[in-house]
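Next up is one chain by itself, shown in structure tokens, the form predicted on its own.
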Amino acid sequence: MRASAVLIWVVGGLCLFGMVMLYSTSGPQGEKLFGDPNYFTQRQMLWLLAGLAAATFGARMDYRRWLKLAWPIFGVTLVLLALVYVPGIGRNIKGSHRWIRLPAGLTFQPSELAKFATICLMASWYGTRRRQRAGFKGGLLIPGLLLASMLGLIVFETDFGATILIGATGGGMMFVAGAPIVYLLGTGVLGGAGLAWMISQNRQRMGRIMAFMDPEKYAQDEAYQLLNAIYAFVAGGIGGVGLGQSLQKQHYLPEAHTDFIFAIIGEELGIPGSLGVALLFVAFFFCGLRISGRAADPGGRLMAFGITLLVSLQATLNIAVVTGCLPTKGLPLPFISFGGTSLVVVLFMVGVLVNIAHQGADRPVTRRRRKAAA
């Protein structure tokens, strides 16, 4: 079976499973906040339909057009990231400026678009400058400054999770594109040190670090979500307590339907459910790598690699946070967590990945191509 076909089945399974788990998980929170236990499920269904339309559009549009539009997309994204700070346009939630207001009470998160914009720009830059990418200026300085401009706007939203994710994805693409490894490592160390300093100056983020180091000490505040997530896995045990039977979703785990939905999967479906989700993301990763390796041109290979790396890395970080392997960060589990902008953007990127596969060697071999090969 072709990699693109396997990819579609994997993503379809994750989306369907996500809707089931969101319906099972979000009822108490929807009842508490909006008086409707189906509030989040209904909204996510609308976003899923929009995401499927975006995926179809991405699959039909030649990915080379996105590479040609990389600079305009990058510029628009920078403007949108700046607009989150404008009163009346941006929306502040829990002290973070990450959203733009839309009609009908909806919001849009520009940092989600920044993921695709970064991948497009890096793929376009390195795909069209193969002679320059081994040098310091073309291989590191210019793309590094462009990436830094994007990350700078995101980090001041206090969205450290998206900053780390996009920075790691951009750095990974620069590495596979052939950027000088010594300079790349040095830049990564400096960037990491700068991010660490900013976290040290943020009381809330430092509290999360301290809670990660000693969760029992901060059990009633910063470590509250982490400990309740761990309790969910303990309660679920091997076989789980049964679909819909979670106790932690009853207001013990505040973000059960968003960033911490994987904990409810572990509680209700046990090890088989948790392991099944993890294996689907592993399958996604290898399908993406195969599509990248068989793409028709360097730009397509880099774009496919960037999309694959970003989605897989985001899933890994989310699972690591929920299981207590990393400090708490606000990153949703792709295809499963509640979140409209995230779902639409990631499904659109999957559509682009499918188009790269169809444009490359993953296409079915026709009779004419068989004769040519012979």
Second form
Amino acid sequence: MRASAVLIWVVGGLCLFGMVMLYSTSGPQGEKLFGDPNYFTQRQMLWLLAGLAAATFGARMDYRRWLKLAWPIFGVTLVLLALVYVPGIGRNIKGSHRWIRLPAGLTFQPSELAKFATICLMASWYGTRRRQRAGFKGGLLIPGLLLASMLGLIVFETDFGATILIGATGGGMMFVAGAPIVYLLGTGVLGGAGLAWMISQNRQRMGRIMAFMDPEKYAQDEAYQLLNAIYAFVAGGIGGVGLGQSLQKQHYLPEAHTDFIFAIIGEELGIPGSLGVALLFVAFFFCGLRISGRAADPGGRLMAFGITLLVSLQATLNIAVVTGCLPTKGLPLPFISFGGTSLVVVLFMVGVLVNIAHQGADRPVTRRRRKAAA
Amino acid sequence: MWRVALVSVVILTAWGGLVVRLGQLHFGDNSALHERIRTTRSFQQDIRVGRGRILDRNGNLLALDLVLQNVVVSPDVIATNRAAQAVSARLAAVLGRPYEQVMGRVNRPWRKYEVIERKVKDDVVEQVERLHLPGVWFEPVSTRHYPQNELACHVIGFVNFEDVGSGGIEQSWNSRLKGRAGMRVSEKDGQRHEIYTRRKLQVAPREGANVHLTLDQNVQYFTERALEAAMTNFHPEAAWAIVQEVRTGAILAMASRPAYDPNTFNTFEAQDRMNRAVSYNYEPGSAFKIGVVAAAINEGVVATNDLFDCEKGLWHYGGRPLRDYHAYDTLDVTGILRKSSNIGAAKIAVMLGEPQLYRYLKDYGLGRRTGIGVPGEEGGILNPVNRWHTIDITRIAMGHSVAVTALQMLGIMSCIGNDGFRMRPYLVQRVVDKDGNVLQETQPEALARPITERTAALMRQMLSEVTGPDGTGRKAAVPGYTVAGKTGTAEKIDANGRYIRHANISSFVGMLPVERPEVAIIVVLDNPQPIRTGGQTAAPVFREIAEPVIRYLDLGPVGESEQLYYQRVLAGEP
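Output the form predicted in complex with the partner chain next; the form predicted on its own has already been displayed.
Below is the entire complex, every chain and molecule, led by the chain shown above.
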């Protein structure tokens, strides 16, 4: 089976499984907030349709067009990131400026777009005029500054999760593209230090860190979510309590249908559920690597790697947070957590990945069959 | 390509770590955590039920549960709003409490829950709500409420702060009234609401049953109004009265002064809460003569017109003098009752003999509790006949050396009114559960028949003369009816058992209409001053009760056939 086909099965499986789990987990919250236990599921289904359209679009469109459009996309993203601060356009939830108002009560999260913009820019930068992209200036300084400008805007939205994710993805792409290791490491350490300083200035984030260090002490406050996520896995045990039977989703675990949905999966379905999801993401990673390796050109190779790395890293970070290995960040689990922008963007990127696959070494297979048919 | 491989290895290592972590969480020995999850998620809850109501015979509410509100604050929320001082000041103003006291409760930022004021009524709730204070809310609490306040307080009793009936019917019928709390074992969600699908055990509660009394709110009111007036007019230390249905023994009213308000029972003294009508033993004095004379007539020892030498007011018996209040020469039995001659009554008792008198007194139910079913009932004092001194029979004849409760004294009168049948007195008509099922119903019950129908009729005829123009109880007469009754004026006994001079227990016990009595009423005044005799103090109170009661009960005039029957019984015709 071709890597792109496996990829589509894996992603399709994750999306469908995610919908089932969302239906299970979002009931109590939907009932409480909107008086309708199906509220979140219905919304997410619409978003899934939009995501499928976006994926089809991504798969049909030649990925090289995105690389050519990398600079405009980057520019638009920067503007959108700035817009979240504009009163009347931006929307403030729990002290974070991450959302832009859309008509019909919808919201849009520019940092999701920033993920794609960063990948495009990096792939485009390192994929063309490759000789100029070696060395300090072309290989590190300019892309590093571009990345930093993007991260700077996101970090001031107080979206540390997206900052770390995009930073790591961008850094990983630069590393794979051949940026000098020493400088890259140095920059990474500097960036990390800067981030650490910003976190220490933010009481809420610092509280999360403290809670992570000593969950029992903050059991009723900062660590409440973390402890309840761990309770969920423990309560699930090996076999799980059964689909729909979670107790933690009954208002014990905040964000049970978004960032912490993985904990409920662990509770309801036990080891098969949680490890199954983990394995699907591993499969996704390998598919992505294979597509990247067989891409038609360096730009496509780098882009495919960036997309794969981004999705895998996001899943890793999310699961690490939910299992109590990392402090709470606010990253959704790709394909599964509730969240419209995130789902549409990630499915669109999967579409692009499929396109890269079809234009690369995967493609002849198709052609041969078509020829045979003809 | 080594760079891609390195990134892959890093990612896969992280995944490996996560898988290990997942295994730890799913597989590991987490029994302590399991236990904690189980204990924090599951709960056991009592399902409280409302206490039953107490109603009078017409269904008027005498006691019921009301839902009031506690004013509660969340100091942590108020602290977040930095509003402790403002909230305290405004709450203190509305609730009428000192600011420092409220502030002391509000200014505890580490607390989530503090009760500021308990059991406030709706108007206060509205006032507080209008302030829109952050972190201030209300918590419903169920409260026992007595809408009639003091009315029948001694019969109804009250409920203490632990919701246990502590007096009157509330105490003696506590188990019926309180019902039985249910229990529920279930699990709760993060907002502490029960998750119904996970309910493990549910024991249905049993609602408290309603107790319907035989009391009539209006008769009770007439009685208490008369007692209030007596307290003002005759200045007794205490006063009590009972109204009883002669035919059944049901109590229509039972009142006592001083009284208390059961809504604020804790602000009253124990002596205010004493139900003297059943809990106070006293020497009945002359009123007791009705029992002695009835016994003698019933035994055929004397007839109504037998003459007795009343010794001009002084007679020695057993070496001790016996005096009359007024000196009389000769009186027949009717005259002895009408004029209340101690010497005459003593002579009748001596003729009857000790064993016979004792047997009758036992048959009247003296010396033991009636079992009417309110706490604190006394049974009077009646010594066994072998412990009587020589002179005791003459003293008992005039209502000394023997003690009764008002309920017992009234019982003798009712017995005479009820053609000789002594009925069991009762206060509770029936007990009905919340679904209307009658759990218990009291039927009238005849306990004994100490005297015959004819004796009873003769007694009534003689006693009707007491309220006649030259009887001691003429102030008890009710226009339009013939009242049979007897006054009683006994010297009060102090704590050491000695008689107190110039201090009396004055009483009047009577019934009407005499031909076919319907209600019997007793009024007892403890040490009225300066007028002290029963005829001058208790008798008018009797009338003040009897007049409106007889009108309220709408007892028509005695029918011709009943008149005729009464006359025939008196004449001894079968």
